[in-house]
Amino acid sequence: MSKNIIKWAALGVTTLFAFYLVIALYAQNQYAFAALFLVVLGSAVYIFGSRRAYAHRYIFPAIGGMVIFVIFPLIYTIGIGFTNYSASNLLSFERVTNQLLSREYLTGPELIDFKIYHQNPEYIIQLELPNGELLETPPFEFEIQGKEPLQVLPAKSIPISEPLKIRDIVRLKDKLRGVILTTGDTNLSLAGLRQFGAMSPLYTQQEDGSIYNNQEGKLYTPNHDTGFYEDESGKELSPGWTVNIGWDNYLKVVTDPSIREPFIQIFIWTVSFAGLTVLFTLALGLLLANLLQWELIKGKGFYRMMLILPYAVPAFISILVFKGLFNQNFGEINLVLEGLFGIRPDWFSDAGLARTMLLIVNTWLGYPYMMLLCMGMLQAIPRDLYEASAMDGATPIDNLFQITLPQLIRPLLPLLIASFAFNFNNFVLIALLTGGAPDIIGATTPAGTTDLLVSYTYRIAFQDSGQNFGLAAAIATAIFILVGSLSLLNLKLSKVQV
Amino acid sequence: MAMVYPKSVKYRVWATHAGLLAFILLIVFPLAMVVSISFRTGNFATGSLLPENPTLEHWYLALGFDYIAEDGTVSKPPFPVLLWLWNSVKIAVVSSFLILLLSTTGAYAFARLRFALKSTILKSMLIFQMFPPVLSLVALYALFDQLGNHISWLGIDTHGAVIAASLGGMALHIWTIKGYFESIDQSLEEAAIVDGATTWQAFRYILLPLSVPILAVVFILAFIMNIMEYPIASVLLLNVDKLTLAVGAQQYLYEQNYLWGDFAAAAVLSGLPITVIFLYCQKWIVGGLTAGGVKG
C-alpha cells in the first residue's frame, strides 16, 4: 500500500513538473521544445501510471534519452537546414524589433558632459554646459524617482564628495538610461559613458507593422521573405531574424561555385579518406593477425600486448602526439628526415602531404581493431581447407586470395561498412591534428584541404564569423541521410535478427 | 593435427619474428619519446631517446607545483592538467554508472519481455546510433541552453549536461547486454515466476548476479568512450577550470603557445591510467564490441 503512495507521488511530481517545463516554453515561444518535453514526459507518465504498458517502464529510460539526445537535435537541425539562422538572423521577429525600436539619436543641438556625485543613499548628476555653466539635480534615488523627469537648476556649491569613477558609472549604466533631466523646455537622457543629450528614439512604429526612421526620415517594412526591414531600395537594418527560406541552402550548396567547388573536394576526400583507412587498417591487420595465428610463433602474448598498444592509449593523446611529432621545425619525425635524408617535409603546409600525415595517422590508430577483429574470425576458418590446399602446392598468397579472403569477407563487410561510416565521420582526428588546414583557395565558407564533412559542417557554424547554422545545418542533413543508408545497408548485410 | 613442415621454416620463423619486432619498434616509437621528451630540459629541446640532462620540470608542473629552475626562475603550471583529469573521471564515473543502470533494463526487456514494436524499436536504436553528434550539436547546443533556463544543473558550462548527453548513446551497450542475456537459460526465472516472483524480482534476484562480467564489461566500456569523447564536450564546456581532458589537452599545442614539454608530461600522466585499464580489460572489451555489434 505504501509503495504504491509513493508511485503515485512520484507520478504527480513528474506531471506538475513535466506540467510546468511545457507551459515555460510555451510561453517563450520554444514551441519545438514545448512538443518535444511534452511528448516524453507524456509519455512516461503514461508507461509508469498504466499497468498494460509494463514491459515499456524497462525500455523507457533508453528510448527516452535517445529520444531527447538523439532524435530530436537530428530533426531539429534537419529544420534549421531550412532557415537562414545565424549570426546576422540569430534573434526572433519581437526580439528584432524591439531592439530596434529601443535605439535613440540625438535630436539637440550638442552633447553635455556630466558627472555623478553618491551621497549615500542619494546621487546627485551634474552637468557642465559648453559655456562653463554648471547644472545639477536635486539629490534623488533611482528607485524612487522612477520615469519622473528631474528639473536641473543651476548648481548652488561644489559637492563635497569626488565624481563618481567611470568603472562605477559603468555599473549604473542601466538606472541612468532610465533617468530623464529636463531643463523646463528639453529633455535629455543618457547618451554614452560621459554626456547627455537631449535624445528621442530613432525607430516610431507604424500601424502597419512598419517602423518609420525618425532621423533619415525613412520607412523600413519588415520583410518576411528574407528576414531583415527593408526600406524601398532594399537596404537591410541589421539585425535580422530568422524565417524559414525552403531550398535556399540546398540550392546554394549546388549553384554557388564559392561553395560547391570546396564541397565537391571535400565530398571526394572524405570518401576516399574513408575508403582508404579501412583499407590499409585492413590490410595490416589482416597481415599481423595472419602472422599471430601461426602455430610456430612463441610469446603471442607479449606481441598481442604491444600490437594494440595504439589502441589502447586514449585516441585524444596520440593524435595531439602526433600533432607535435609532425611538426616541421622542432618535430622528431623530421629531424629522424633529415638524419637519413636530408629533408624536412612541411607537414602542415601542404595538402598532399597533410593528407599523408593523416592516412598515416589514422592507420596507426585504427590497425589494432581490424587485427582484434581478424584474429577472431581466422579462428572460426576450418583448418582442414589449409592442409588441403598444402597438399595441392599451394603458395601463401594463393591461401589468402582463396580460403581466407572470402570465408572473412560476409562476416567482416558489416563491421567494415561500420568502420567506413565511422571514418567518414572521423571528427576528432581532424579537428585534433590539422583542423582542416591548409585552406582551400578561394572558399567563401571556411574550408580546408584535409576537411572532413563533418569538421567542415563544424566549422562553417562555430568557427566562422558568419556562423552560418543554416548552411551547415543543411549539410549536416545530407550527411545524415548518407549515413543513414550505409546503415540500412548494414542492417540488411549483417542479417540481424531480433 | 600434424603438419610435416620443410626445413627453410626455421628461417621464416625467425623472419617473422624480426619483421614483428621491426614492426612494433615503429608503432611504439611514437609512444616512447613521448615519455623521453617528458623529461627534457624547456618545451623545444631536441636530442637522443634518453634524454642526457633529464629533469622533472614538466612533471612538477604536469602535478600542479611550481617549477624553480637552477637560476631562480620560476615556472607555473601552465593548465590544471589534474583538474581536467579529475573532471573527465568524474563525468564519465556518473555517465557510465546511469548508462549502465538503464541500459541493463532496456537490456532485459529486450530479452525477455513481448511489446508492441520491439524488434522495430531494436533496429531503429542500432541505426540512430550510427549519426554522429557532431552533425547536431547546434541543436545540442540550443537544447541544453533551453534547460538550463529552467534547471541550471542541466545548462551549458555544467558537467551535469556533458553527462546527460551521454545518455543518448546507450544503444550498443543495450545490444550488448542483451546478447548476454540471451545466452543465459531462461528457466531459472520462469521457476521463479511460478513460484510467485514479479518479472521484477525475477530480474533482479535470478539474472542480474549471474551478468555481473558483462556488467563490468560494459561500466568499462562506457567510461573509455566517455573519457575520450570531445564533439559535445568541446562544445557544452566553456570554462577552463570546467573542461574535460580531451578538450583541454589541445591548449597546450596552439601555434602561439606551443608547450611541447609540458604536454609531453601531462599526456603520459593522464594518459597512463587509461592505457592500463584498457590493456588490463582488452580480453573482455574486444569481445563486448565484436559481439554488440555483429550478432543479434
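Take the two forms, find the largest set of C-alpha atoms that superpose within 1.5 Å, and that set is the rigid core. Since this is a predicted model, take the numbers as computed values, not measurements. Numbering follows the first chain given and starts at 1. First, how it differs from the form predicted alone.
Here D248 does not count as shifted, since its C-alpha moves by less than 2 Å between these two forms after the core is aligned.
With a cut-off of 2 Å and the rigid core superposed, D398 has a Cα displacement that falls short of the cut-off between these two forms.
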Contents of the next structure:
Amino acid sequence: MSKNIIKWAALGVTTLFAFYLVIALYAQNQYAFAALFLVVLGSAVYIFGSRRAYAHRYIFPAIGGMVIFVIFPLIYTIGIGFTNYSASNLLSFERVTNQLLSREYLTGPELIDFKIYHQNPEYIIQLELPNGELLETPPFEFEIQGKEPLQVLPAKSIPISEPLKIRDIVRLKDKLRGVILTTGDTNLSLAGLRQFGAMSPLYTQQEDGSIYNNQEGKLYTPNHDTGFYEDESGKELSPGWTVNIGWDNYLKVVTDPSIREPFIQIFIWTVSFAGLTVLFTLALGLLLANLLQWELIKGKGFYRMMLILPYAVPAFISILVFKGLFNQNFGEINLVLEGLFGIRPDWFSDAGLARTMLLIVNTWLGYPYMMLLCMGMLQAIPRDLYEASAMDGATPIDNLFQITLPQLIRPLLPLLIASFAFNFNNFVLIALLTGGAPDIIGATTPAGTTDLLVSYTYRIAFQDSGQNFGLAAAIATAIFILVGSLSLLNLKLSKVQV
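How about the form predicted alone, since we already have the form predicted in complex with the partner chain?
Excluded here are partners and other molecules; the one chain stands alone.
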C-alpha cells in the first residue's frame, strides 16, 4: 500500500512539474519546446502509471533521450531551413514593432550634459547648460517618482556628495530612461549615459499597422514575405522578423553561383578528405599490424604501446602540437625542410598544401584505431592459409591481396563506413588546425578551401556577418541526408534488419 502511495505521489508531482513547465514555455512563446515537453512528459506519466505499458518503461529513457536530443533538434533544424532566420531576422513581428516604436530621436537643438548625485535614498540630477548655467531637480526616488516630469530649477548649491561614476550610471540606466525633466516649455529625457535632450518618438504606428518615421517623413509598411518594414522604394528597416520563405534556402544552394560553386567544391573536398583518410589510416594501420605480427620482432609490447599513444592523447592536443610544427615561419617541419632542401612550404596559405597537411595530421590521429582493428582480425585468419601459399611459392604481396585483404575486408567494411561518416563531419580538426583557410575567392558566404561541409555550415551560422541560420540549417539538412544514407548502408552491410 505504501509503495502505491509513493508511486502515485511521484507521478502526481511529475505531472504538476510537467504542466508548469509546458505552461511556462507556452507563455514565453516557445511553442515547439512546449509541445516537445508535453509529449515526452505526458508519455512518461502514462508509461510509468499504466500497467498495460509496463514493459515500455525500461526502454522509455532511451527513447525519450533520442526524441529530445536527436529527433527534435533534427526536426527543428529542418524547420529553420524553411525560414529567413538570421542575425537580422531573430525576433517576432510583435517584438520588432515594439522595438521600433520605442526608438527616439533628438528634436531639440543640442544635448545637455548631466551629473547625478546620490543622497540616500534620494537622487539629484544636475544639468549643465552650454552657457554654463546649472539646473537641478529636487531630491527624488525612482520608485516613487514614476512617470511624473521633474521640474528643473537653477541650482542653489553644489551637492555635498561626489557625482556618480559612469559604472553607477550604467546600473541606473533603465531607471533613468523613465525619468522626464521639464524646464517649463521643453521636456528632456535620457539621450546617453552623460546627456539629456529633447527627444521624441522616431516612429508612430498607423491604424493600418504601418509605421510613420517622424524624422524622415516616410511611411514603412510590414512586408510579411521578406520579414521587414519597407518604404515605397523597398528600403528595409532593421531588425526584421522571422517568416517562412519556403524552399528559398535550399534553392539558393543550387541556383546562386556564389553559393553553389563553393558548396560543390567543399562537398567534393569533404568526400575526398573522408575517403582518403580512411584509405591512408587503413593502409598504415594494416602495415603496422602486420609488422607487429612478425615473429622476428622483439619487444612487441613496447612497440604496441608506443604506436597506440596517438590514440591515447586527446586529439585537440595533438592538433595544436601539429599546428605549431607546421608553422610557416617558426615550425620545426619547415626548419628541417629548409635545412635539407632549401624549401619553406606555405602550409596554411596554399590550398593544396593545407589539404595535404590535414590528411597527414588526420592519418596520424586515425591509424592507431585501424591498427588495433587489424591486429585483432589478423589473429582470426587461419595460419594454414599462409602455409599453403608458401608451399605454392606465393610472395608477401600475393598473401596480402589473396589472403589477408579478402579475409579482412568483409568484417572491416562496416567499420570503414563508420570511419568515413565520422571524418565526413570532422569539425574539430578543421576548426583547430586551419579554420577553413585559405578562403575561396568570390564566395559570398564564409567558405574556405579546407572547409568540410560541417565547418562551412558552422561558419555561415556563427561567423558570417549576417549569421544566416536558415541557410546553415538547409545545408545541415543536406549533411544529415548524406550521413544518414551512409549509416543505412552501414546497417545493410552489417546485415542488421531495419
